[in-house]
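Shown here is one chain on its own, the form predicted alone, set out as structure tokens.
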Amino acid sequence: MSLSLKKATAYTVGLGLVVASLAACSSSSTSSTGTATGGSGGGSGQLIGVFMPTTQLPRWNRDGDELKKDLTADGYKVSVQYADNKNDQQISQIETAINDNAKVLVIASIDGTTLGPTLAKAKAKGIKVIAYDRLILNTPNVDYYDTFDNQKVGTLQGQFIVKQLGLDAGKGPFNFEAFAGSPDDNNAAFFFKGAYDVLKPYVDSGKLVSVSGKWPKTVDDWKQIGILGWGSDKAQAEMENRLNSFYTGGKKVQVVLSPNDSLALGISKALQNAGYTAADFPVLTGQDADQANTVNILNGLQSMTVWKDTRAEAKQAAKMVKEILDNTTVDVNNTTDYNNGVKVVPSFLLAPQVVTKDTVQSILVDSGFWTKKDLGLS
């Protein structure tokens, strides 16, 4: 996504977080689930297609489970499909649902720039489309967008780094490495922009030193440090390369910007393999509050994560589906900022939240997102 489009779609809305009940997180590696028969919520068994990118990132398993639970409770027949991060496979899954006369499609796209022809088929059959978490681009045939304030995610990560290092008090310099998300993910641009805008002044002043030289010269160049597919293994390999190439002779990295937990997990492994321990671990950011990363936070092997309660996002999407099919007003809170290149998509934004070691219990455990047992606390 170009910066010109990002500027056109920049947003600053912050909202209260909705908390719903937790469903179990699947660890399945299958590419799709079967259909679930509707409950007694009034949906009359209408088919809803739900499309997630992959089972390889824990958060998408949780999203799929929550959407199935919420939509089934509303009385709909639900088909949840995972596409192993293969765009052609996701397109095929969506077209199957269109042929099966689904009434609404909820799509977390793999590549949001490629769905135009498929969604034109949905439009021709009167099927409504909700872009879930990732904006679908370059098509008029997306009706609503359900997401978190993704630029705010990066802003929170940048602000955390500033506060932890005391940069605003003039401390430094600190050796700094930055990573960005998958180049084909529309949200990755927002995450990076939020952090970049906060951290750039400190890079420019020399308080943050990009030892590898990989800090992008402009925010538009973020893809140069993007990790394709959000792969933990790819992030680990890249961090290992930087450590071996630029951190020799006792030089230490002191802070790493990671846009999400999948990348942070790989980065943390690389650092541990290089001999870093909790005593000298760099400030390391993340996002999603994945189980393994939350355990790392408790053990001093990651500094923070930005929590996006996917239960709230799924509940909002299910609410939108019901409102669409009940022919009532669909609840949105932003009708100006999300231009997908063809139209401004009516959107609902939820607010992310920082979690640290000191707040794991009060935010993640007390809300039921994780149990003490999940995190090795009991």
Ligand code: BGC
The other form holds:
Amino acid sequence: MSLSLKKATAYTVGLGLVVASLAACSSSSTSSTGTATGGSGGGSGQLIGVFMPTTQLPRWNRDGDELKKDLTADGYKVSVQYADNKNDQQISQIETAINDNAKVLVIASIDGTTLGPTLAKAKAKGIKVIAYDRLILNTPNVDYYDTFDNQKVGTLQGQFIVKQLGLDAGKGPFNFEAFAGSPDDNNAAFFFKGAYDVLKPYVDSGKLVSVSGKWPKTVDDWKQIGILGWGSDKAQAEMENRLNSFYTGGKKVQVVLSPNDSLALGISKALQNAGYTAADFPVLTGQDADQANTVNILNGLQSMTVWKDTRAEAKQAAKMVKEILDNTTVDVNNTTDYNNGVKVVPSFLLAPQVVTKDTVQSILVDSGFWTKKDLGLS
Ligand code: BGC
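What would the structure be for the form predicted in complex with ligand BGC, given that what you showed me was the form predicted alone?
Full complex below, order starting with the chain above.
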């Protein structure tokens, strides 16, 4: 992986000492699924702390629920915490779990560059750490990483655009707008790099025209078009701004690179408000197969999503927890690519998959990810 992770240190914010009591944590936690002990799996009620960024983005709710279910079935006591996308709140939640002698921390970080001091405390108590979905940077105290192949997500989005527009058959030029994910999310760099590498030749040859001029000059400049916190509203406002400023006099946008579904939702709304319909909708990418986006795909208001089966990701993390606590070999499939600035973190990468209107049924419904009813199909 050629992307420099060192740059991420620029995001390190000065952390005050966070002294978290259990009471402070529960009052600052906007949403928690609470604690459950269960199962017959032999986990002997050991405490596992699970930390998700926010309940506001659909996928993290499912991740939290699945992790709770799988770990409880293995016999662990599980505490799942959501932090309303507030980094200090997440740190305070993690510190509480350390004070409570959790055995393993499973963390989907909000700002993965800021957890060093907290994880040093975990290390001092022998607590193991799994970075969940997002790599935790600049600390030696992260033991494993469980994620999807993030760069592949972007590659699939780029390849979809090339195929859909017939760029290799010489079609074009097409009016093109690009978006990137949250600048504080390490994954966003990989998503963008995957797509950038595929699309750059077509921008350079003039087949994709960056009408707003916002296509970054180099891949490392992606943060210029990043949407902080992955907010739908912010993406909608940015798309509206571009439409109002650059698409006047009948000029139409024909393709939009969106790194995920929360952004695509806002972008799709902006396009619909500007009068685009399924008949002239631009090619629009996404990621996560969120419910509203899947419905949009069925209605021609988004072209594709890159699906990451979060149930499989949660299962893999639960398996890692068990392997760690059973003192057996932890199953990883990548020991070279994920350097967090201090060390290469042994990783398990799952494979993302493209979903279009034609495959919603066979991929998302048949696998039970969504029911027909969820998608308004019955
Ligand atoms: C995840 C995506 C998600 C995004 C916003 C990323 O780190 O990998 O699945 O869409 O965060 O929550």
